[in-house]
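We begin with a single chain expressed as structure tokens, specifically the form predicted alone.
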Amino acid sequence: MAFTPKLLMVDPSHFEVSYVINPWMKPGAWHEDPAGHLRQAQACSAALHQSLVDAGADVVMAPGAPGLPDMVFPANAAVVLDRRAIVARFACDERRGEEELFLKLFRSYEARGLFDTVVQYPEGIFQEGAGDALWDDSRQQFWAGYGQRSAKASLQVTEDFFNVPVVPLELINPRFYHLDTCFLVLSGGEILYYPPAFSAEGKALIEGLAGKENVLEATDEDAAAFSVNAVNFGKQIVMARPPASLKARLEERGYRVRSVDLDPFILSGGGAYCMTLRLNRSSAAAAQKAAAE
């Protein structure tokens, strides 16, 4: 790695599962023991934090807010590349209150010099952050999900803002409402993805651009465990507890898999990737420019 990955997490003190905006959300299960689940969520968040630090990341913690439990999933807050950030527009009413707080947070980062430019997607064009825009360092492009939470119109906005290619992937299964729930870009150029989440055109596009030798198909078990929703940098992968077969497949390719119990967050439809946002992701062109200056 050229530099230490800086990852944003959000304090889970206000986390709960209190509404349903995706098929995974189980408020009934949460409310059987809300205090116990919150304690478990805080412990699991701390374990994820420690696992990321142990893997070599610098983790920045931001506060959450009452009534906005899904702030613990900052992957949806913005798309970030080359010291530029474009803040999300949420499709669901339940999450729209997050926009103002995340915009304020990113403006504070801009004021401190972490970002050069911070804007927001145009009003009415829904786009839910890095959860639907996964940067592929090997191919120097974004893979962008649309059709569930993010609008197809957001793809051109993303491409124009960052001036890099954006590859559209239509999501056809409501259980996989963000691209990060069913698609993982690995540092070695491999793509781990769950085929039933995609249209035939999308699957063909993935295989065509990545090459069949680089495509790893996730199983039903892998997807249900939220193991595809993982954080990767270098040869380190941090994920919700994976099935043994997936762990073995990844280790065969030279990756170090770090398993974390994220069960309370899976009750809300989120895993390790959802719970983080890479703040210092850089394209090759920007890195070359910086080196020349």
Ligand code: ARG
Contents of the next structure:
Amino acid sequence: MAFTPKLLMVDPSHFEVSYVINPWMKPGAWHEDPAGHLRQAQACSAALHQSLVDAGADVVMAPGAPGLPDMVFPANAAVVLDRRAIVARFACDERRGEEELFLKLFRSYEARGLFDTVVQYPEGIFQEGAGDALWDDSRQQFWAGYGQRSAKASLQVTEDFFNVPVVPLELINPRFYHLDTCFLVLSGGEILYYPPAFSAEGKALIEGLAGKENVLEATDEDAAAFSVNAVNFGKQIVMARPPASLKARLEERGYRVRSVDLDPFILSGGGAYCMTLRLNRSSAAAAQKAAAE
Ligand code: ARG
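Coords for the form predicted in complex with ligand ARG, given the form predicted alone:
First the chain shown before, then all remaining chains and molecules of the complex.
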């Protein structure tokens, strides 16, 4: 690995499932035992943190805020590449308050020299961060989801801001409302994806650009376990408890799969990838430039 991955997580003290903005969210189940679920969520978040550290990452913890329970999913906060960050515009009112807090956080990173540039998507152009823009290091491009939370118009903004190709993938199934719920890019160039979440054009683009030999199809069970929503760097993969067959398929390809119980967060429709944001992702061009300096 060129350098240690730095991953943002958000402290889960204010996490709860209190509204429904995706079909997985179960406020009824949460409110049967809010204190118990919160305790369990804290334990699960700590286990994810530990698992990422064991895999070799640096984890940076940011505070959450009361009334903004979904801040625990910082993947949605921004798209980050090459020390540049573009902060989200949330489609749902329930999450809109997160924008100014994340903007403030990233400006503080800018002030500390971690980022060179921090901007935000234009008003009215919804885009929900790295949840809908997955960097593909093998192909030097973003795969971008649209049609649920992110607007198609956001893709051009992403392309212009980072000056890299952005491949559009329409999401057609409300259960897979962010690209990261149904699509995972692996360091070896493989793509794990759940076909029923995509349009025919999307599936053709994935197979065409990735090459059939690199495409792994996730099963209904893999998708429902939120295991596709995984964190990968090098040969390490951290994911919500996968079905045994998925773990075996990934291990066959040489990956080390670390499984974490993330059930309280799945009650909100999120898994391991959603709960993190890679802060030091860089393209090959930027890495080369850095090496030459
Ligand atoms: N409850 C959150 C929402 O619906 C979950 C977000 C999960 N994040 C993700 N990147 N898939 O917005």
